Structure formats: C-alpha cells, structure tokens
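One chain follows as structure tokens, the form predicted alone.
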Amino acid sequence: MPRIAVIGGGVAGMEVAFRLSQLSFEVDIIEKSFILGGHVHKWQKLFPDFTPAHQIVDQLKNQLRDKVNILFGNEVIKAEQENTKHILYLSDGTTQVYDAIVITTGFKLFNANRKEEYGYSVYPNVITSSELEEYFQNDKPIITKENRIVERIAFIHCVGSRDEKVGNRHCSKVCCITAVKQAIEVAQRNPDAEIYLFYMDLRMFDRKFEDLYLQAQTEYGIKFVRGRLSEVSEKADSRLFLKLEDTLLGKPLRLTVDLVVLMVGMETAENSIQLANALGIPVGQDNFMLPVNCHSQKNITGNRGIFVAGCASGPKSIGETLADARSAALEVYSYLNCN
C-alpha cells in the first residue's frame, strides 16, 4: 500500500489526510505541536456567517479517527529522494520512508513589534486581531487591560500585508472580512462603543462578505474610514491617542481610543523555507511555495511526488483550504495510479 506523509496537522493536513485515507492509501500526519487544528483551534467564529471555529476542528479530527497516523511533536530535518521513494528524517530521531509527500505548513501571523510606530507590546491596550479572539470565548463586554469598558476601538487593516517596507507586498486575502467580523462580535457586547476601521481599501471578495460589511454599517452603525495610521501614543489615563491620514479627503486626523486592534497579515509559516529547500521546491517573492502552475497545477510542486495544500502556497480562506486540500488528495492518487 502506497506512504502518503502530510507536513502539517492545521484544517489542510487533516482534510487531505482524510481524503487521502478514503482512496486507500497508508497516512502518516506529521505535525510539530501537539495539537490538530493550527490557527483555526484558536479562533471563536468564522466568517461570514459566524459559525463556531470549534465545529470546523471537531469535525475534521472526527472523521480522521482510527484512519492515519499522526505523529506528534515532529518536524522535518533533512529529506534525500532515492528514485521514487521520499526519505524523512524526522525530529524524534525515526527515518521514514514515503511514496508521496503534501505540504500543509499553513502561515504565520506577522509579527506586530516589526511595526514599532503602532506600539504593539509597548502599551499594552494595542493587541492583534488574533489576541481579539480571546476576548470573545464569553459573551462579556470587551475590556481594557485595566479592565474598563471599551467605549471607542480602532482596528487597523493590513498590518504586515501590502507593506514594501516590510517586506510584504502581498494581499493576505482575509484581514477585511476578518475586521468586519470582529468589529460586529465587539458590537454585540459594547452595544454603545463607536467602532472605527482604517482601511487601504477594502476587499470583501467572497460570497456574503458585501452582505457582512452592509449590515456593519446599517446594523451596527461601524464607521469605515479609508485613512492610514502613521503613530500611536498613550495618554495620562492610558488611552490611546492615534495619528492618522484621511486618504480620501488628503486631511489629518486625530483620535483618541479605548483600545486598538492591528489585523495581522499572513507570512509564510516558520521554517517552510528550510523545509521547500531541503525538499527541493522553489519559494515566490513572498517566500510562500510555487506550485507548478497557479491555474492548471496548484497542487504539483516542482519535485515529483510533492504536493502542496492550503496556506503553505499562499493565503486563503477556510473554505478555500479545504477545497485546495481536496483538489490535492487527488492530484496524488492520480499520481500515484500512473506510477
């Protein structure tokens, strides 16, 4: 029976790794915390219709159950290819022998402390959008780190995405509707906090994601302002007072908050680039890995028998991962029937 190894046990590797199990095939997941689920596992509601994060998960480590291997607490150190065999070796020290290899690393969040103007660990009532997601595993009103009641919130787009300064030219695909979410998840709990997003330009590219950002504004009265931050600062009472650009209007503005959020963007995940060298696959400009053909291929790396699924070749929604992960289980059972 043919070896299938999966590099990553986030929403990609557990649904290909199923798929993958359904045609037959021997599954080895290989994930290097010890839990399934990667980003996903932490979050509380998806986009666009707030379905609760944990059903997702649930259902995916569901369906794997009793079907592959996952071997956890493992990461990739070196790879050699012997004809059409992939040769492991692994962190625990075992050497694993495998007929295919998909890669589903997934992403990192970028690190908000690269931009220091915003003040991210600096004071402390400037989080990230995936800290937000803490503050709703219950249902009471958002708070400040000293605990007072969140009366005005900023949530700033693109932070570490579309940004040459940093790197990062690339549109992480997801912040917008990610913000639009959050800003009426915080509305549901402050009923009378004013809610401000800074946008570059707002990208609401889905089915139901207009539909999302309508209701924001009629709803729940979420201002949207096409502006850019350029400083943060904090004041006496430890609110936050913010330096921002109407780029609309070309005109200055000045605001002072409760709270700021920062809508992290998507980098390449760590050590994938170590990981696409050792396993001989190129990376884009955006370090995140190139299939073969981005219309025709988007599964088939440039080394036979690997594949790639998810985020590990750019960003991408929930849906759209799990769809990419399909569509790659059956790039490798075609491969692996003409072999």
Second form
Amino acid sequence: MPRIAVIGGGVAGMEVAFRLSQLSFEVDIIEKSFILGGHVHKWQKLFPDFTPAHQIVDQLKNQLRDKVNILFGNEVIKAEQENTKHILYLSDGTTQVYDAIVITTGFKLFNANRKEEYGYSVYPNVITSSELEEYFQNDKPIITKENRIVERIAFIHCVGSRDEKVGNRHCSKVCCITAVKQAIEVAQRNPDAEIYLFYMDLRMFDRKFEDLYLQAQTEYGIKFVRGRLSEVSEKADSRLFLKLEDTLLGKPLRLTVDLVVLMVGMETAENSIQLANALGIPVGQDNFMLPVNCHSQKNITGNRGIFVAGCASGPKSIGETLADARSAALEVYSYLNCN
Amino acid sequence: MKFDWFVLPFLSGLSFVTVYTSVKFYRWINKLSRGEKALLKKYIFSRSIWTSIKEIFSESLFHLKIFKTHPLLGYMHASLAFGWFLLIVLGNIEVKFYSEYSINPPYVPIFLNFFEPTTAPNFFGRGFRFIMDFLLLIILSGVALAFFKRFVPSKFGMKQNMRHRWFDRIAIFSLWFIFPARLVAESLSASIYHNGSFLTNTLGKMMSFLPAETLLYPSWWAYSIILGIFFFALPFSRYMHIPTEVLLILMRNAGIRSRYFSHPYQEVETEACSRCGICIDSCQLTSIGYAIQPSYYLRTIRYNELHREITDNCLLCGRCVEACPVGIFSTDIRRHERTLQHEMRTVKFKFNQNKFSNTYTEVLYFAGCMTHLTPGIKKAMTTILEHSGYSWQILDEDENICCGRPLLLAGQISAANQVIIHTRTQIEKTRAKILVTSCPICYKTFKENYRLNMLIMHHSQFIDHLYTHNRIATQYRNVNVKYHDPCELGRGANIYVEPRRVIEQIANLLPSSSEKNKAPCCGGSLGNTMLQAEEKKLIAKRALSEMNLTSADLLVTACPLCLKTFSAVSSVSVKDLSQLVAENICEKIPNNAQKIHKAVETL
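We have the form predicted alone; now please give the form predicted in complex with the partner chain.
And the full complex, kicking off with our chain again.
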C-alpha cells in the first residue's frame, strides 16, 4: 500500500490525511508540536458565523482517529529522492520512505516587534489579534493590563501585510474580516466602548462578509476609518496615544485609546523555506511555495510526488484551506493510481 | 645649446601642459570670492605653508594615506609618483656635471644619455648613472604592479578596479610605456657607449645582437613621442590630478571650502580626483551594483554628463570621504548639487503653535521623529531621566517637530530654515541647561545649524555624563557586545569614546575590525532617496556580516534609524545604548552620589 507523508498537522494537514486514509492509503502526519489543529486550535470563534473553532478541530480529530499515524514532535531534517520514492530524515532519528508528500506547513503570524513604531512589546496595552482571542474565552468585559475596562479600542489593519518596508507585499486575506468579527465580539462584551478600525482597504471578498461589515456599523456602531497608523506612544496614565493619518481626508489624526489591537498578517512558516529548498520546490517573492500554476494545478509542485495544500501556498481562510486540502488529496490519489 | 629634432614631441607636450595648467589655475583662483582670495594669499605667505609643503610631499608624492590603506598599493603609487619625481630632480642635478650652462632646456636631463653619451669618469658620474638606473627600476616595478593590478586587484587590497573610459586608457597606456621606452633607449645607448649602470648596461649587453646603432635614434624618438602623448592627454584625463592636487592641498589648508555647486574649490576637487578607485571599495552600494562612488560621480561632473540619479543615490555615510587619499569632500558636493536640483523656494509651512511647554526644567529631551518610531528608546530614556535626578521634560511628546536635517539632506535649504527657526524658538522658550537627543541626526543639526545657548548632548554623552557624576549606577552583565558607530554620530559628529565608555560599564565590549570611522552604514540612511526597500535590506545584511557578530550576544547602536534597520535583518539581538542602560539600571543611587548631586551647577 502506498505510504504518504503529510507535513504539518493543522487543519489542512488533518483534512488531507483524513481524505487520503478514506482512499485507503497509509498516511503519516509529521507534526512539530504535540497538538493538532495549528493556529485554529488557538482561536475561539470563526468568521463569518461565529462557529466555535474547537468544533472544526474536534470534528477533524475525530475523523482521523485510528486511521492516521501521527508523529508528534517531529520535523523533517533532510530529504532525498530515489526514483519515485521520497526519503525523509526526521528529527527523532528515524528515516521514513514515502510514495508521496503533502506539504501543509501553513503560516506563522507576523512578528509585531518588527513594526516597533506601533509599540508592541514596549507598551503592554498594544496586543495582537491573536492575543485578543484569549480575551474571548469568557464573556467578561475586555480590560486593559491595569484592569481598567476598555472604553476605547483601535484595531490596526495590515500589520505586516501589504507593507514593503517589512518586506511583505502580499495581502494576508483574512485579517479584514477577522477584525470585523473581533470588533463585534468586543462590542458585545463592552457595549459602551468606542471601537475604531483603521484600514487600508476593506477586502470583504467572501459570502456573508459584507453582511457582517454592515452589521458591525449599523448594529454595533463600530467606526471604520481609512487611515494609516504612524506611531504609538504611552501617556502618563498608561493610555495610548496614536498618531494616524486619515487617508481619505489627507489629514493627520490623533486619538487616545485604552487598547490597540494589531491585525498581524501571515508569513510563510518558520521552516517552510528550508523544507522547500530541501524538497526542491520554488518559493515566490512572498516566500510562500509556488505550485505549478495557480488555476488548474494549484496543489502540484514542480517536484513529482510532492503536493502542497493550505496556507503553505499562500494565505487562505479556513473554508478555502479545507477545500484546498481535499483537492490535494484527490491529486495525490490520481498521481499514485496513474503510476 | 644642445638640440635635436626628436625632443619636439616632448617639448611641445610639456609646454602645452604648463600653459594649460597655469591658465586653469589662474581661472580657479580668480573665481574665488574676494574673502577667499585674501585667505589663500594670507595662507601662502604665512608660516603654516610648511605643513602644506610637507603634505604635498607625503601625499602627492609619497602617498602615505594609500600606504595605510594597503602597503603594496601604496608602493605602486609611490614608486610611480615619488620615483618619477626623484628621476626628474636628480636628472637636473646630474646635468650640472656635464653642461657648461647653468640653465639647461628641460629636455636635456630627460634625454641626457643621448646628449652626453660618455659617463663622467669620476665617482659622481658613475654614482648618478647608478642612481638613475635604480630609480628607473623602482618605477618599472611600479608599472609592472599597476599592470598586474588590472587583473588581480585583490592582491592590492582592492575588491575591484575603476572602470575607465577610453580616453583615460590612452593616458594610462602612454604613462605605462614611458618608462619601458626610456629603458630601451638607454639600454641601446649603453650597448654602444657603455654609459649606463647595472640595469641599462646589462640590458645593453643582452641586446648586443641587435643593430643598436640603427635602432638608437628611433628609440629616442619613440620615448619622446610617448612622453608627448602623455602630456597632451594629461589635462583631459585623470592625470590632471597631478598638478591639481597641489592646489587643492593649498586651498584646503587655507580654509577654503565649497559653499555651493560649481564653487571653484569643488572644481579643483573634481580635477584632483585621480580615480584611483579606493572609494569604490569603501562604498556599500558597490556590492549591490551601483557605480555611483565619488570616482564615478566626480567624473560625470567633470565631463558634464547627466548624473542626476548618481547624485541622489548615495547614503551620505561618509565612508568614501574617510577613505579618499586626496581628501575630497564628495558628500558636500552631493548636498550642494541636491540643493541646486530640489530647492523649492515657494514652500511655506504652517506650524501648530502653542502646544509646546513653557515650563523650565534642567534637562530638555528631544526624542526626534526616528525615536518616535522606535518607542523602546524613548521609554528607556524616560527611565534613565527619571533616575538622573534632574528635572526634565520631553519637548516633542505630542507634537512632532523636526530638526530640519531630512530637508537639508534633500537639499531643500529654505524649507529647512523655516523648520529650524520654528524648532529653535520652541527649544529656547524652555531655557533648559542641557538639550538631550536620542538621534544623532538631530544632534548634529542642533550642533551645527542652531546656535543654541545650552549644552547639547547626544544621549550617549548624556549617559556618560550621568555615570561620571555618579547620578546613575548599573549592574554589570557578562554579555559580549559589539558596538556599531552610527554614521552621523561617528564620522558626522566625531563621538566615538562616550558610547564605548557607557557600554564598558555594563557589558564586555568586543573590538571590531570595522568600527569607528570605518564603521559601515546600516543602509537606512535618510540621505538616499533612490534605493528600494529590498536594496536597503541587503545593505543592512552585508553591514552586519562586515561587523562579524559571531562572538557577540548583542549588537548595540546609538541611533534609532540604525536600530530599526538592523533589527529587521539581524539574527543577533539589537539594542540601543539607552535600552542597555535602562534595562540594567539600579533602583538606588549609591550614597556618595548625593554629594555630587549638584553637578549641574558646574556645567
């Protein structure tokens, strides 16, 4: 029976592995951490319908049960190719031979320290969108690090995305709608809070996104300002002073808030570039992996028997990731059956 | 009087150079303002002229600075310049043994072996022939090295050669051929008359199979023609630097500086550039493929070529100025030219008034716009100021005011002056004793353009001052630190000692091969408006590898712009000096500090 390696145990990897096991292949998931679910595991609710994230992860986990072998705490150190066989050297010292490999290494969040002017890790009340999710574990009002109830909050879009200065020209795609979702969740917990979103463009590309955006404005009174943040400083009372530009009016803007949320974008995962080099897969200017083409062969890489799915080949929403994973599984199936 | 027709090419070439150079010199000096002329005149008739004469010997002839860059490169330049110089001087003395005239035409010493084929039969006669042979050998070794340098510049401490134009090549080749031609002519002469010494006599014997008598006269013609070609090419080629450098040294030591684009001093600088190419290696844009270094830049100015992109594509880091053996202030020329190109006289700023403090504090802290973009530094400085015991305030807390330097670097002088006047008013209103800034760019501007009646300190100096007056104390950490000298603080403001003293209070400071005036630029310079973000990143990466951080735990710098640029690409963690201090500051000031607490009065 052909053996397949799925590198990365996020939602993409889990879905690929499950579909391939359904097609009765022997599948190994190689996961560097000790939990499945990747980034989704850390999320509370998902846009646009507020589905609890754990529902998706649990469902995927249940599907995998007893069907797929999971090699936790493992990374690929070296890769070799012999005819149609792929040999992977893993960090636990073992060597595995596979007939096909699916790369689902996903993404990492942009390190907000690289935009030091936004004050992340300098001022405690500047947090990332991922850290804000932790506040949503319960329904209590959002408070600052000094235990003050947040009365005014600013969401900053495109932190580390569409920013040539940090070397990222690409759009991370999901942060716009995530900001709208999170703003609504804040409004539900702090009904009196003033909520500002400072965006470059609002890219409400999928179904129901526009509805959520409209709802945020009409129902929750969330204020959307097209503007760019230039710098954050801290006042004596530990509130944050923002200097921005309203890019529609072309005028500078100043605002004092209790909490700043940076909508950090996606970058290619830590070891993805090394992995791409080891497996001979080209990466784009944005460092995400390049499939043969982005229309009809978006899961096929230049190297035979190696496939890619999910955010390893660029930012995607969860729905898109799962669809991409299923399509990759089918590509693997046709590849192995035509050999 | 001795004469032969073959001296004509040489003689006409020499006359041409003399006339041309004299006219050029006269024009340059004439173009100086009345004050500058007086300055030059006063200098030439003062006692300090001797320093210039010394410099002309050590730099124009002996090339001491190039020796310091690389000994072999220095030897190559010195053997040609100093060797040839001695050949001419000693040749002129030698003539005295043979000639009945006290004044001889200039071609006699050059072609002495033709005019005086028999060696004076005494010690001096043979001695001089020996010295002349020896000098010729030295020069020939220089020519050989120059030839090899074209192929293996790395052996001469250079990464690459200057790419010369065809006209310069003619001049170079004629220069190279002068000395072999002389060797051939003198050797042929020696093979007939035995009038040479160890070199020419030996070579003459080796050439005895040749019909020396038929070849001798044409070989003197060849030598003269090559000299003639060189002299005719000299004023239009790189070799114009030979006479011009002398004038440059005089003018520079007299205190004349270029004040605007096309100032006569700048024209002298332009022609004094020998295009030796040493600046090419010192420039960090070389490795990313830009030929914008002073050698190239000054050439485009000299030959009136289009070069707008070259003018703007420069970090203004000043490494080339430090490296230049001639001492050309090329960054000044760029700034003057930018002024010419970008000056917008019509701009009128409206300033936000009345938002600045009028209260008095001892210390006024000016963070600067770049520090606002690196709030870690501002926070660290706040901590340090809290511990300093001084009363203090931040001038640019809410309102961004600018020192004016970005506008100055872009050449927008009148716009910059508006900003400077506004900011100066705000600073003076506070009547502070010490103005502290975290940004070397602001520091340099406050120092040079503001005429403020208070102590101006960069924060590295201020922290050093706090240590010496026992106002702060820090814990010692056993970490290895490398310090990066920011361009504007180091080469720009000559502050090298204070930041190092501060680091040594806290950590183990590692030496570096490229530090102080040789430190690389981070690449984030405001002076360059042409580079793409990716290119700046590449420069930063290469600067880091040049500093070699393998043994360092931490890279410390003292400029917010350097911090920001390096943080983005460094694998070793990067901190500002103030952050290093603030993180290790002791809560309690040692007891004896109280006594010296009034140190501010001594300022």
